[in-house]
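In the block that follows, a single chain appears as structure tokens, in the form predicted alone.
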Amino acid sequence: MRVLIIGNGGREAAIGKKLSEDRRISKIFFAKGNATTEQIGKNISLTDNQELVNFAVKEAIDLTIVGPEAFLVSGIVDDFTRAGLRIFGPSKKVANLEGSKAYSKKFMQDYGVKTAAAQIFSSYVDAKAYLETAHYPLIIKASGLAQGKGVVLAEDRDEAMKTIHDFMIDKIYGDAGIKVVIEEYLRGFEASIICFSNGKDLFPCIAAKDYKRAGAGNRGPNTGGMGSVAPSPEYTAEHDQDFRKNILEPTIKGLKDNYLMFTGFIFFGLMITEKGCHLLEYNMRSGDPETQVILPLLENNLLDTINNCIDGKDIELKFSDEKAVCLVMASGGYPGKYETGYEIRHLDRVQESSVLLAGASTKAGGVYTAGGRVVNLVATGKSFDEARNKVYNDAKAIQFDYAFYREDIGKF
């Protein structure tokens, strides 16, 4: 078979490395890909939907996996089987559960689905005016694609005030921001659940825990993710049944009613309360930085879980009881301003842990920094504790100028 990955991420290195397992696979494209995919299989520059349907017939490719959001929510599923090529994912209409938070919030709402009471603005103004009474403090979302970072933690009206002017004068996130989900605080812990859809029924995967802040102790600016565990250790079989009941079961009824079933993976954003399970989001993806704990204790056959999903078949899905820890390393000032362009060194002392290159790309002989998220190392052990030894010890090896990660991942 071949096979063509769509995206340049650790998620999607983490991807084609467990499909270079299979011995069914000649051949994998990644578009745009990075360093470590360029190892597996073959890097092509194109981004652009068309350009990706006619290479992937003139390439005879077999399936095709979609990573990044912003290539769902362009319809790339719906340009690749209207050419009659296989693809996994979403199309552009069930994309819009990740694309606009507004949308997605209302159908939770609609559908009983257990989150945060919200309100949704497309006016400053009336936004402006909730934000003056409103009780603190409080979540403000920008409603659009804004990489994972066009959420804010807003402690007061002050701060309330400036992330809406941010988002909806200023603009930061461009578009992203003109319609805003203002929404309450719930205090607990975050779980992620990332789920494989074959078009009528959803199929869990183990709960991961994603680190979004940038700083040591949830502290600093939210990011893609600075890393992640899986299992989650802090979600129970308690916290499973009121997931599945309170959010999976009216999502699937919901998608029904709606005529959004698909194929593809769907990604619950979970805060757990006091009171039990409430969603926080949807992504009509897999996760990035859960993918990359989840996919090692994933005992099954990747391809024949895929193919199977796509030609509508139920699934088993079994997984290792063994934990996964991955560490991302990063470019110093992100998710802010960083600068890129800086060499990599001593990648080959890495002695335990699975180098995933995600912000990065090779020339001249050399592998260096192309991005925010530069390198995400990986390893599973029969303890958290085990894995994270072998991450932190491997990270001690690579530099790269400005590098920094956090020191707390796996410490929960």
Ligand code: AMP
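Positions refer to the first chain, counted from 1. If you superpose the two forms and keep the largest set of C-alpha atoms that fall within 1.5 Å, you have the rigid core. Keep in mind that this is a model prediction, so the values were computed, not measured. First, how it differs from the form predicted together with the ligand.
- After superposition on the rigid core, the Cα atom of Asp126 is displaced by 2 Å or more between the two forms.
- Superposition on the rigid core between the two forms places the CA atom of Ile294 less than 2 Å from its counterpart.
- When two forms of a protein are overlaid on their rigid core, residues whose CA moves 2 Å or more are considered shifted, and Asp304 is not one of them between the two forms.
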Second form
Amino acid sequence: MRVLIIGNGGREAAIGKKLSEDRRISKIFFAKGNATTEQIGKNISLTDNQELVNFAVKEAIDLTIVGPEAFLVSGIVDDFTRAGLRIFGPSKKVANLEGSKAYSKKFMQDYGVKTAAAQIFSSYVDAKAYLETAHYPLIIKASGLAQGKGVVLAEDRDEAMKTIHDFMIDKIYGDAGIKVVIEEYLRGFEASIICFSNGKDLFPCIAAKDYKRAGAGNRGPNTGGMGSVAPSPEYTAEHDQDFRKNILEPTIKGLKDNYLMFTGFIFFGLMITEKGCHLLEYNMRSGDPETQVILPLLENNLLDTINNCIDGKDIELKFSDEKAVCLVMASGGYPGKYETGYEIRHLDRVQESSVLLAGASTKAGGVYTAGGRVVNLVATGKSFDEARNKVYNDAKAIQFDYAFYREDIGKF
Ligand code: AMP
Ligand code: GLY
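Same protein, the form predicted together with the ligand this time rather than the form predicted alone?
Every chain and every other molecule in the complex is listed next, the one we just looked at coming first.
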């Protein structure tokens, strides 16, 4: 089989690595890939949907897997399907559950999916009037895709007014911010539940925990994720029951009622408060860096699992009893401004972790930083301490200028 993986992060490197262990796969292409995927298969620089379709036809690609949401929201699955190509992911219409927070909130409300109470506004004047008398703090979200930056915790009225002005009038996220969702602030801890969908049912993986803030102790700005662990020790069997009854089941009903069932991943971003599980968002893809800790524990064959889903067959997911930790080494300044182009030295000194490079590229025989999140170190062990020690020992060996990482991944 010949496989194409779309994306260039640690998630795509993790999927590629898992599939590369399958002897039935002869070649993996990555669009556009990174310094790790280049060693697993071949990187191609195409980013346009039609060019990718043409490439898949010409190269006789048997299966395409899509990582990032932007491709899904742009309709890449529709384009591939129209050309008779096999692809794992939701259509444009379904991807709108991630692409529009207004649409997904309405869907949750219509189907009784437990979520934060919220109001949706397309009019700046109406949003302003609402904020005059609201109770604070509040969460304000740009409805469209804003690369994870369009969510603001407004502590008071002034901050809230400034935020809707930035989003709706100054349009700092372009059209993504002209509609906003204003919702109740929920205090608790988060969990990520990634499911496989076979077009009939959703099959949840073990829960993962993403460390979203840049600094230890959950301080500093939100990032794409500075590390992850699985299974999340905070997520209990009672939470799981609550999730299945109040979030998963009503979601499946809503997807079916609206002809939105699809094959691909769906990721539930949960906030767990004293009142149980609440859905913050749907992501219509797998998570990054959650994928990096889920896949090493998945005992099923990944290629078979994906193919069975596409063929509408039932699957039974099995996970090992081990613990997995992923530590992200980032460029100084991330998630704000940072510089790239620094050599990443001593990757060959890594002993016990799997190295998944993300924002890194190769030139003249060396590997150089090329993004905010640069290196993912992943290890498994019988305990979190064992897995943690492996990634932290290996992080000490790797060097690049201005590197930083959180010291508390896996410490909870
Ligand atoms: P979202 O893109 O909707 O998942 O929001 C990004 C992040 O903002 C989440 O992972 C949470 O950390 C935070 N967040 C979103 N909605 C809420 C909420 N209602 N209450 C508290 N935190 C939230
Ligand atoms: N780790 C969160 C995400 O992939 O959106």
